Structure formats: C-alpha cells, structure tokens
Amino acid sequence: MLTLPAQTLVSIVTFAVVVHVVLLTVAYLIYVERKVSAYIQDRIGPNRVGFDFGLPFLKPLRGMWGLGQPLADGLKFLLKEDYAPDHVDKGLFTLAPIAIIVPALIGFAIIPWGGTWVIEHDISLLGLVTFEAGPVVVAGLHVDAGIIYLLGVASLGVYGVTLGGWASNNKYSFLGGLRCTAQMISYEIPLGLSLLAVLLMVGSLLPTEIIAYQREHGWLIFSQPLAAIIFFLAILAEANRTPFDNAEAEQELVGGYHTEYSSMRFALFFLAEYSHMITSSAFFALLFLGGWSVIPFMNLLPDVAAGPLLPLVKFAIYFGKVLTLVVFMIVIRWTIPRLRFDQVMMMAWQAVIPLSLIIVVLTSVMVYLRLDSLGPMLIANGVLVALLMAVYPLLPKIQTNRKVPLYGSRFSPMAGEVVQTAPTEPAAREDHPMRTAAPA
C-alpha cells in the first residue's frame, strides 16, 4: 500500500475545488460588471434571462434578475462558429488563448485559503493509498518558495497576449500585443519591488508566515500604505484593466490582441482576464489584508483548526475580501478614463518605479534599525509622502502633446469677436422644455 502525507490529498482536493469556484465566479463577475456599469450609467442591465430555458413548466424561473445571462453567454460562445482568418499562423493562433488561460488558473495554487488544519486520523483511499495524519495547509500547493512560484506563473501570461497579437497577422492585434508586452514588463518591476518591501518585513516566502505576521503585527496595508497602492496599480496593469487597458483600446485598436478571435477562443481571453483579477486580488489580500484574518489587530479565529468547519469559514472570509477587491476594480473601470499609452509608460518609469525603489530602501533601513513596527513605518511613509509633495513642484515639466490653439475657434476667438456658446432659443434654455413647449 502506498503511503503519502495528508497534505497531498488536501492539496489535490483544494486545487480541484478552487478551480471550479473560480470558473463559476468568473461567469458571474461578468454579470456583476454589466450590472455595475448599468447602475453607474443609469441603466438596468441584464434582467431578462432566467433559468426557464423556454419551457412552460419552468416558468417560475423566468427572469430571476437576469441571473441566467452568464449561462446564455456561455452557450452562445460554444455554439458560435470558430472562425480563423486565412492569413493567421494557425498553430500559434490556437496556442495563444491556452497560453493565457493556463497561468491564470494555476497561479492561485499557493494561496492558503483555509489556513492550517490538523487531520487527526489516517485516511485510506480504496485500500490502495493511505494518507498519514498531521497538520496540513488548505492550499493547492504548499512549498517554501510559494511567492516566487506565483510571480513566475503570473509573468507567463504576457506570452498569450503576445502570441495572439503576432499570430493574428493584423496590425491592430500586433499593436495591442506590443502595448501589452511593454506595459506588463514595465509594471512587473514595481510589483516585485513593493512585494520585496513586504518580504523584508515578514522575513519569509511562505504565505502562511505572511498571514501569521499580520495576525501578530496588524495588516500590512497600515504599515506599508504606499507599497499597497503601488502593488494595486501594478496588478491593474498586469490584468489589463482600466485605466491601463491600452492593449485592447476599442476606440483605437478595435479590440487589440483578440480582434481576430471568435467563439470559445475569444471567450478564453475574457476568462483569463477575470481569473487574473481573482488571483491578483487574492495575492493583494494575502500581502496587505491579512489573508483570512477577520479584523486587523484582532485574532478572532485560531491559526490551527481541528475540524473542517473552520477552514470553510476562513475560505469564505478570504474569498469575500477577493470579491470586494474585484468589485472595486470593476467600479474603477466605469469611473476613471483610460490613460494614454505614453502616459502609462511615463508613469511607470518616471514615477512608480523610482517610488517603489525608494520604498524598498526605506523599508530596508527601518528593518535594520528595528523600527519596522506599525507606528514607525506609518510615520516613515507619511514623511516620504510629504517629501514627494515638496519635491514634485521642483521637477522639470515635460510638455507632451501640448494643445495648439485653433485660431478662430470658440476657444481662441479672433480679435473683437464675441463667442456665444449657450443656446438662444427660450425653450432650449428652460429647465422644463416639454412643459414650456406643450400646447395650451
């Protein structure tokens, strides 16, 4: 009989369960994004498709606030023609969606969703395999270099975008692939540096140790607020989310790197984007929000569980934080306009990367001086912000794409010209034009 540690069984089960939870969540995150955008734009959003499938005996399931819309969209993608233009590189064209979805679905393996669980009895599986009792971590992969694994997997996502843009043999797709490659490589630097600031304080690459540190010293978002902001900006750029969605930029590049895709190959790009959002939000919650810790500075849940109920509670808390961050990303998309691509790159190399380097140096000095507790670190971040505000006006200003006045326009009128921009018709100036124009 084969004997294995119980961690093997828990890792397999956790990974299989979380993959399906993420896929289901991705489907309904698209629904949530459509509803949030509708509310922000004063619309209703999806509200018709239920689960009746057009059958009379399922009439009570009709409507259901549009909760059947993700299922309808999935069926539509499955049934649409999988069309590939003649001029594409067929092999790489097919490989690109796979290359982007696989890293998105294996990156969260190191996340300790449910903390540590002590299995008290050996588990025998069909009399063939015995899993020895002992403490296990509720994660898909429990390794010492867990953070390094996640960084390595996350960096592979750029290959899918690059392959899709190049293999499509389309100028818009190629430009989108180039933009995404430059952007993701640029913002991986501040992402890694802000992560390094956290690891300098924690002193470990184990995700469980990062959570344990925050249980004892408080969530790191309070002692490293600047690193948290930079990390959040970086994960927005890594996931190609607004205001960093220049790789798609519908108004400029039609759809960017996925312009030529259709059917399920097109859907895989969207699945990967939302999966990356979930993984990066879980990473952010691990580093700065205490993982499954409920309230900062308070240990309401024990670190080690003796039964399966507490890991489920911890998973619900952790996943709730992840969903909150994803909804915040969605709200940002429908609130902030897209940055120009040159602004995105200049912000990375002239502001975000230098600031993240300063934060790493500052954290190193504070850790060396043993002043890495909450109060000194918060004061150090405040002093750094004050110095930045004082130095910023002294920096040279670069005038890019300066507006050229158009002589004779209403913004640059000719000498002696009186510009009238308001309407002159009384009905147009009335607050209630329909009431004013109504017949007596």
Contents of the next structure:
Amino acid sequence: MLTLPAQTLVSIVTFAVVVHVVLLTVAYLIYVERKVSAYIQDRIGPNRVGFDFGLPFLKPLRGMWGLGQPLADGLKFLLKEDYAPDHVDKGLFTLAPIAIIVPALIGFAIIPWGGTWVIEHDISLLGLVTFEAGPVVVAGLHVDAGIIYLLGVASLGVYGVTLGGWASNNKYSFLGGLRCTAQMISYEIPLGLSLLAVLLMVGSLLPTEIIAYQREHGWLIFSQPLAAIIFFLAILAEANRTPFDNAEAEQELVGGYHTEYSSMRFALFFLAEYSHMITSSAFFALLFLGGWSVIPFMNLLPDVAAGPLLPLVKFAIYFGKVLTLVVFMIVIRWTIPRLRFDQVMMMAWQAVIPLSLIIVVLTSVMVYLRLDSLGPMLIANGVLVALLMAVYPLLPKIQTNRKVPLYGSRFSPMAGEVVQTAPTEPAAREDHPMRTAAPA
Amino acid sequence: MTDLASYAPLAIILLMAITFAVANVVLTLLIGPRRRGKIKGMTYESGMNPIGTARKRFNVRFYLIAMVFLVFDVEIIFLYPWAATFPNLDPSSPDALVWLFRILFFLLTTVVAYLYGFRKGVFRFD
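Form predicted in complex with its partner chain, following the form predicted alone:
So here's everything in the complex, that chain up top.
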C-alpha cells in the first residue's frame, strides 16, 4: 500500500488535461492566425472545410466558417511523405523536432491554472495507492524552484532550432538556425532581468506566491510597466514572432531552419512555435496580469477553493487572458513589418539589456527603501523614462548601416540641381497614354 | 512541499511529452508514402543546382554573442536566490544594506564587462 500526497495525482491529471487543451488551442490558433491575417488584408480566409468529410448525409456540417481546417491540416500532415534529403545528418535531423516540441510541451506545467484547491477526503486507487487529503495547487507541477524551472525549460527550446539548422546541411537552414539561436539567447537576458524585477517585489519563486502578492498589491503591470514592456518584447523574440522573425524571413531565407522539413516533422516545429506562444503568454499573465484574478485591485474570487467548480472558473479566466495575449501577438504579426537582423541584435544589446539592468537596480533600491507600492513605483518608472529621454540625445549616434545619400539622385540632389520627379512628356502625363499614337 | 518528492510528476510529464513527439514522427513514417529520387534528395537552393556544402566557416560575431551571453546568463542565475530572499529581510537591520551593496557591486562587475565588450565592438552589427 503506497501513500502519496494528493498533489501528485492532481498534477498528473491537470497536466494531462491541459496538454490536450493546449494542443487543441494550437490547432485552432493556426486557423485564427489565417482568419485574422485574412481580415487584416481584406480577404475572407479559410471558409470551405467543414465537418462533412465529403459524405452526402452530413451536408448540414459543410462549410462551418472553415472550422474543419485544423482537422484536415492535421490529417494531411500525418499522411504526407516524411522525406529526409540525402545530404542531411539523419540522427540529428530526426532529433531536432523532438528536441523542440518536448520543452514546448512541458514548459506550462508550472503555471497554476486553477489556484489552490482543498481535497477533503483521501483518494484510493484500486486499493493500491492512497492519495492523502490536503491543499493542492491545480498545476502540472508544484515545485519550489518554480519560475526557474519555467525559465530553464523555455531556454531548452534553442537546441531544436540549432540542431534543425545544422542537421539540414542547407545554407538557408544553417543561416536561419544561426540567426535564430543568436536572437533567442540575446533576448533571454532581458527576459531574465525583467523577471528579476518582479521577483524582487514578490520575494518568492513560487507561482502561487506571485499571484497572492498581486491579489494583495494590485497587478504588477501597473507598478512595473517598463519591465512588462521589456518582458513582452523578449517573449515575442523568444517565440520568433514578428517583428523578430528573422529565422524564417521568407524573402531572404525561404523557411529558415525548417526549410528541408516536411510532413509531421515540419508540423512539430509549427506546434512548438504556437505552444511556445501560449506558454510565454501564460508566463506574462502570471507575472504581470495577476494569473486567475478577474479585475485588478479587487479580489472577486477566494484564494482557496473547496469545490471542484472554482478551479475550472479560474482556469477559464486564466486561459481567456492567455488567448487575448496570443491574439494580440497575432495582430502584431500582421501589422508591424519585420526588423532587420542587425537592428534586432543592436536593440537587444545596446538598448533593452542596459535598460533592464537599470530597472533591476532601481527596483532593488526601491525594495530596500520599502517604497515598492504602486504609487512610488509608478513615479520611479516615469522618472526613469524622463531621464532616458533627456540622456538619449547626448549618447553617441551609431553611424553604421545608415542610409547613405546618393548624390545626384532625386532624394538628395546636388547643389543647384533641378530634380524632375514627374514626367514632362505630354503623352506620359495623360491618364491613358497608350490611346494616343506613339511618337514617331 | 519542499522535498524532492514534489518533482515526481515531472517524470510522468516528460514521458507524456516525449511519447507524443516520438509517436507523431513514427506514425507519419509508417503511414506516409516513400519515394526516393536522385533529384528529390538534392539540397534545396531555390531550384538551382546546389553549390558546395553548408558546412562552412561563418561569421565570428556569433561566437562573440555566445560568449557574452554566457557571462550575462550566469550572472542572472546568481541573482535569482538573492531576489527571492532580499525582500524578506528586515530593512532596518544592517544585513539588508550589506546585501544590497554586495549585489550592486556584483552588478557593477557586469557593467564593467559590458562596457569592455562595447568598446571592443562586440555589440556592433555592421
């Protein structure tokens, strides 16, 4: 007869449920991404595939706004040929998608979706194992390393990218993998530093403690707005989303590190990208948006739940926040153009990392002076922004990669030169120049 | 829950994730068709005949980034235990001030490393 704490059972059940919810959400996020991009570009997007499977008696299920598209895509991925070209490193080529999907799937285990839940009676499984009653956290994993686990697992994702780029033995893949690796490890530093600003205020590494602190003192996005912005930038760069998607810049690198992949191995890269978005959005919601709390500065839901209903409600609220953030990321992708690689890297090393270091020092001093409530922190953030704007013109300008004026061109004419920007021929100035006879 | 037993679910979580990944790869290998060809197995280079190999020397800047990343990342890892304990100290005790200045000195070494790298042109991408 084995006796275990109830946390073990709740952890495994929660993870098994959440991983399915996340995979289903990922499938539909691809649909949402296509639909959002279609509406932004004034198109309709997928609207044909329903659930009729081509059968006449299921005709009412035809169409359905294209909701069957993820199912059809998934089947196609399974049924297509999984081709590995002759020149690839076969072992690493197969390992890369596995190495990228596993960290993406276990990362969100630490997220406390449902808060704390009290189990009143011992649970016995087939008379073999007994789970002791007690308070449990509705999360896939409840460990005292907490946030460090999430950070460590998130940075494991870079291995899949590097391996995929290297094993393909393709120049596009190789360059894409290199760029992606450099970008991901660069933005890990501001990610860790802005996270540090939050931990300094909370004083604990446990996700439940972070939510409890925000229930007491208000959401941290209000007292740490700069850290929140930096954190959001960093998770965009970590998930390789536009404006930081240099790894798969179609115009220059075809598909980046997954150029040579096909079928399910390609789909795993895709799944990993989207579940990475969900994980990092959940991370953001945990740190800055108060986890499952409904409204800032008000405690509508009790901290500890007795019945099974409240954890579900908390999960719904939390997941709603996550989905809002993910849709926000999607809208960003279809609104903002991609940054150039050197711009991305210079932004990381010359702007974001020094700024996040300053925020850490500022927060630690404020915490030491016990001025870490909402008002003083807001004033400190405002003063920091004002100082930066005052200092910025005094800093040396970067002269590399600037647009060089081409003398004699229409944009930078020589002294005394008359620039003609419109045609002067009468035939060319007409609305329909082809209707008139061509000059002899 | 501060003992190592709380990490036990991690084993099952890992097992589930690895099973999902491997099952997908194996399933598509079993179900999907298999047709090989000489042209089909060539490196994709936008439809041109591939020139040389991709295993070439690449820009030294990527090595520099990896090294600077190591410096910063190790520093940040040292900061986490401090960040988890420092706010819980009594601010009136002399310990808190000592802790604050120790970590500020620690960050100062990072800033020196950063400035050195900056002057050496590590963070220039031109």
